[in-house]
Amino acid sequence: MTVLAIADHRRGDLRDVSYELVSAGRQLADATGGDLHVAVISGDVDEFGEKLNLDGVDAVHTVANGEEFNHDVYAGAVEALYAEVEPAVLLMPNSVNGLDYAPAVANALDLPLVSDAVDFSYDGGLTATREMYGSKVETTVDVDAERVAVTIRGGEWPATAGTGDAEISAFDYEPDGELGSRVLGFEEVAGGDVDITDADVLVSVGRGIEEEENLELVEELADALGATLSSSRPIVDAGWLPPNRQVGQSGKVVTPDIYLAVGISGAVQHVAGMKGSDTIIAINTDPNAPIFDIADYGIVGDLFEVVPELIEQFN
């Protein structure tokens, strides 16, 4: 069974789920002894088919055509690569480029669509998972057709790394006529001047730093360390930090080396953002709270006693 994986970049870069993408390509393709193909659309296609010629990766095709997403060029090309490799499986990011196209490119190659998988598994057929009600439930969908689009969840498979050794190469691909949208510009959303995704140290503070003015204490700590600052979600709904910077379900999905907890209970909207960080690490009162389920290292103490202490040892 042929898998094929389309990456995800911004701005020059590929995207953390680009690599996720392949782990979760090569997963499916194991399943049935199978093949894995990875396509890469606009943008530097040469330096991104390089990076994506990863462990586990059989081929890579490189789509030259502008420099950022647009819908009209990424929905034709998907769609001609998959008149090429002909996948049984078509795997698209779940991101804001992901959603805009894959509706359409499922509806177009008349593909069932799962979107937002966080995992599957293949037994003669697809079973993708999928949570609902906030990530408090989740469901499992059999797929009862003999090709599938889906899109993954971010954060929810590990990364692939380690050169391999794919057949990288160029697909012709030009949209017929003329375009029906176009790129104007890029702007980042208001109080977008830090993007928590791209940071590898993360402090994050919950409703346990109890007041507003209370906040520049996990703020010093976060200096210290060399850190971005993060939350969960009460904070931003208090109007404490911006939107940006709410880590969650709701807020955005993050994988920094290091996640450090402070004053965070732990809930499943919150944890469902942050359980792929390398190591984590939380400091909560209660030794019961559910956030200690998935760290690596926990301080049961009072934040207003530890963070101090860790100020003092990092400075």
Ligand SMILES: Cc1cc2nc3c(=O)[nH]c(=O)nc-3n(C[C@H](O)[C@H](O)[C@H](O)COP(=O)(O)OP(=O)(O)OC[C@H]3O[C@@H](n4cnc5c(N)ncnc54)[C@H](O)[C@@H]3O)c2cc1C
Second form
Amino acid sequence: MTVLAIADHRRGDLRDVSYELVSAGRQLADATGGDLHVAVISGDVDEFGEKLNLDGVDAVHTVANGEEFNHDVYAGAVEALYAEVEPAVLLMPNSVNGLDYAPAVANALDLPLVSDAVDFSYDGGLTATREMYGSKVETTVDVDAERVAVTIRGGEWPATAGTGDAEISAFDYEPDGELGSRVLGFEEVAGGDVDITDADVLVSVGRGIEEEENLELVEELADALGATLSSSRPIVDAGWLPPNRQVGQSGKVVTPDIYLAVGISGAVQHVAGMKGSDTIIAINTDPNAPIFDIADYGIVGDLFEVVPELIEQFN
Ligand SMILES: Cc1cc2nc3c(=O)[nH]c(=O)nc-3n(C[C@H](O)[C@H](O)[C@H](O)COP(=O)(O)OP(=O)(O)OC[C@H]3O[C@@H](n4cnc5c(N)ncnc54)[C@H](O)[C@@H]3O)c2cc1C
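Mind pulling up the form predicted in complex with the ligand next to the form predicted on its own we just looked at?
Then the entire complex follows, led off by the chain already shown.
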């Protein structure tokens, strides 16, 4: 069974989900002894193509057309690639871009679409796992079709590394007629200077911090660790930090090497955004806080005592 995965990039960089798509695609291809094809559309496709020659990739298709994401180019190019590769599974990212073109492609190709998959298996047919009701319930979807389109949630599969020996080839694609959509420019939202999804170490603060003035304490800890500051939702709802710092289901999905949760209870909607972190450390006064169920290391204690001690140790 051939799998075709479509990489994602923004402003000149491949996004992490591109490397995760390779792991997810390889998992499916292995289940059936099939090939994994990866495609990259627009931008510096020569450089991206080299980067996507990863362990387990059999073929890379590069589609040179424009610099940034464009709905019409992506939808048309994916449809053309699908006709060429004839995959049983078409994998796309559940990113802003993926969510834009995946439904259009599935509709045009008359494929069932499973969106936001967090896991799947293949045993004669695809079974995908999705989360519902704010990640409170897991559902399994059995796909009753020979071919299927799937978008995967970022941070759910490990990123694939290691150079492979894929065949890299240019795929010629020209849109039919005038493009209906155009990119007019790229505007960062206010406070968009920090991308918490890029951070290797996150110090994340929750309601346990009590007052806005107390944020200074966790900022000091983040500085001492060379970390980036993120937070749970109540901190953003209170206006103490901007929305781009929020981790979780309605915030960002992060996968740092270290995630230090300070005064965060570990509600499912928060955990949905950080459970893919390599090492999770939690500081919480409540030994029964759910965050301890997923933490690798935990300190049951008052953050106002523990954090100053940590700052002193690291400085
Ligand atoms: C549709 C929907 C989407 C949502 N999306 C998100 C999301 O994206 N991200 C998100 O975070 N939440 C989200 N939420 C909210 C989520 O349900 C929780 O309310 C939220 O995560 C709780 O944040 P918290 O852990 O900071 O606060 P709390 O749950 O109030 O926990 C505070 C913790 O701090 C501890 N504490 C208190 N004082 C101290 C101290 N001195 N020292 C150490 N520990 C202390 C307490 O024991 C407690 O465990 C969403 C909710 C809904 C309904």
